[in-house]
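Just one chain is shown here, as structure tokens, and it is the form predicted alone.
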Amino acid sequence: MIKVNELNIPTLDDLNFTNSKVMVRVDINSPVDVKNGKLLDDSRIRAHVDTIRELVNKGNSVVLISHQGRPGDNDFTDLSEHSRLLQKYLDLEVEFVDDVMGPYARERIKNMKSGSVILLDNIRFVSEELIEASPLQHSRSFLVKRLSPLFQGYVNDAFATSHRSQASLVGFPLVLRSSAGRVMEREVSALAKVFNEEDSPKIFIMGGGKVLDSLRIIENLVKRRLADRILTGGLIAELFAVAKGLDLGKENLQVLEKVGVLGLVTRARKLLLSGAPVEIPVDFKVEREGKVYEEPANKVNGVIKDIGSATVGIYSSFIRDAKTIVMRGPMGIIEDERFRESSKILLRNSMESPGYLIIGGGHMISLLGGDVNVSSSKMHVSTGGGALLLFLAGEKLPALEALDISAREVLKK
């Protein structure tokens, strides 16, 4: 059981199951070729190759949901190649039926052998999966009244899509006995950290361009007190240090208003007047007449392009006594060479201290190259996108609190 932020979540080692039929929830939502409808990376099909493996192999029977895009979006298809690739990576045999809760699907369920897998169409189809409710509600919902009664458990292994509020991810939980799959459990498990007091100290480090996602994540930390230190860099660091009444120069300014950015400044101001641990860069890397330069904070003359060399010292020192480092949002603009370096020796850094590092998918996982080895039991590569985000927000994760529902009202039945 993984406790994270007064939830209880059961994971396969609580339920243990065997010799049962299994529905278990994956993310196996793909980015799609428009022009031929392959899908151009596979690594989300791939991650949940050992929750399926470890079911299958003490002998139960797995059916696999899962979505693949929106209506009306270029990428909703149907889940045929997901099939393949499943197969290829699982080296057993996947079915594919081309059916979700109708009379086909619940009969090729019906008669499923010990050891067989199962993956239904996509999810989507089914019109109440679009709906965001209740878990009451759901359990309600006529695809789990139709497809809970064929199964002794579900598992939900799709923490990318734990931020919504739907029929497959929080429904089934309350009417069977339900855990995470082994990377809803990793992911779980890493994320804890954040809010345990003796992973301390905590060391965020946020960069990147989302500025208003940053900042509630910022006013989270403060208001929680879970942070040590918050290391900017990035857009976000701009708007620090415009709010603390650094002078940027007109054409970062401009750059600022040009996004949106300039009417955070007041939020901004209000974190640092209340003593928020929050870091702003003493030198940036400007680019000017295409030339870079570098430039103290305090006097800056061209367009911000990376944090300087001195900061990434400062930062550098800070990472190296810390106990837990979350990483989210690259320091400069990586697309560029010029600008990669602050961020892959930030990255490196993290990788090689003490600590545990988490590191917020995203453009921080296209740094990840092979001249760093590092354990997986010190590193963690969230997979989470927008629930990762929420998470670190404060917000609350439907499909973590229907396991955590489940794990009170279902399993003590």
Ligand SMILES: O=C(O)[C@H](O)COP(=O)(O)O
Given for the second form:
Amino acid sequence: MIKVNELNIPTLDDLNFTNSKVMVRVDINSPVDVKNGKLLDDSRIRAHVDTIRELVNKGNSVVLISHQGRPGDNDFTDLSEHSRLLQKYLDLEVEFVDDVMGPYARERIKNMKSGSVILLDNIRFVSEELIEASPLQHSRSFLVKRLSPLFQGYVNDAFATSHRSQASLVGFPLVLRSSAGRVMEREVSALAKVFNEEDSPKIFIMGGGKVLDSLRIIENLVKRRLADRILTGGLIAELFAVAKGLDLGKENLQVLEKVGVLGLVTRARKLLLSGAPVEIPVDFKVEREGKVYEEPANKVNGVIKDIGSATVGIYSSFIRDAKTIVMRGPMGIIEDERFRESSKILLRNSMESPGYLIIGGGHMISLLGGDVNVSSSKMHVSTGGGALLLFLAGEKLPALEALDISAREVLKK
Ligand SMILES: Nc1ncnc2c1ncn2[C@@H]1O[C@H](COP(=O)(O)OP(=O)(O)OP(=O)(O)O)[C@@H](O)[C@H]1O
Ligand SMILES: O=C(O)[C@H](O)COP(=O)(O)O
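Switch from the form predicted alone to the form predicted together with the ligand and print that structure.
Every chain and every other molecule in the complex is listed next, the one we just looked at coming first.
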């Protein structure tokens, strides 16, 4: 059992499914090259291999469900390419069934042999999946009523989707014996450290462009006194610089206005006045007439693109003394290699520091070469984007709540 935020989450060690038919909810939602349907990054597919292999090795028949994209978006595709990659990494046959809960899918599931693997099609082809509703309501959905009788157990391995109260994530645990998979277990165990007192001092390095999400995390960290220091980069740093009264110049204010950040200055200022341990850059890398300059934060003349080297040095000194470091979002516009150095230096210093490092977010993971399986005793690379943000912001994750309910109500039967 994993205990986190008063929840008890069963693991595969608690349920130990053998010779059963098990539904496994994974998150293999991946960036798609819309020109040819190829996946641009398969790290999430690779992340789930050990859960699937463990279940197969115990004689279970495994039926995988996942979403890809959202209806109407150009990355909303079927899962045929995902099944090809899963088969490659699992080194096992993966039967792709281009159905979800219809008669063909149910027939194929009924006829499975022990140790076989099926991947059903995109779960978001089923309209009920996109409804945000309670576990009880979803346990009464057609999706759950049609599929659950075919299984002896359910495993949720989709940490990166655990912030969604959708049928495939919260409906099955109320009717089937359920546990977390190994990805979910690794994520929740690692991230629980953030809330553990003894893993201090804790440094949070918050960057990127999702300013409202990052502000919500910082507000939670300050309210719960979880952070010893919050080092800012990216657009969140610019928000706090403005909140501190720095004049970043018209061009940068226009950038902040355009992405709706200026409306958050009051909230940021309130945090600063409450004594929040938020550090802002002392210098920035700016671009002016096509050239790159480093300028003091109070004398910016150009468009901010990254934090400066003096700031990297100061932030690195804080990192060296930390026991837990959480990094989410890059310090600069890393799509442009001229603005990648600061993030890479801080990432390297964090990895070399004696502290435990948690990294989240697609852009930061890309600096690692995209491998989310880099989980050592000193480091955890999260598969989560929005889910990680909300977990760090102290919000409840419905999929975890549903597993806790299952442990209390289904397992006890
Ligand atoms: N100073 C800056 N000005 C404008 N954009 C910035 C700046 N610094 C970073 N960014 C942008 O932030 C984006 C990444 O932010 P984001 O919050 O999405 O991080 P992430 O690690 O990808 O997280 P997730 O996986 O949740 O998307 C990049 O596209 C980058 O260009
Ligand atoms: O990539 C993600 O953040 C997860 O797969 C969740 O996807 P969603 O935001 O479409 O629910």
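Positions refer to the first chain, counted from 1. Here, rigid core means the biggest group of C-alpha atoms that superpose within 1.5 Å across both forms. This is a predicted model, so every value here is computed, not measured.
A.B. asks: Once both forms sit on the same rigid core, is the C-alpha displacement of residue 280 at or above 2 Å between the two forms?
C.D. replies: Yes, the C-alpha position differs by at least 2 Å between the two forms.
A.B. asks: For a quick test of reading the superposition: does residue 171 move by 2 Å or more at the CA between the two forms, rigid core aligned?
C.D. replies: False for residue 171: its C-alpha shift is below 2 Å.
A.B. asks: State yes or no: after fitting on the rigid core, is the Cα displacement of residue 223 between the two forms at least 2 Å?
C.D. replies: For residue 223, whose C-alpha is compared between the two forms after core superposition, the shift is less than 2 Å.
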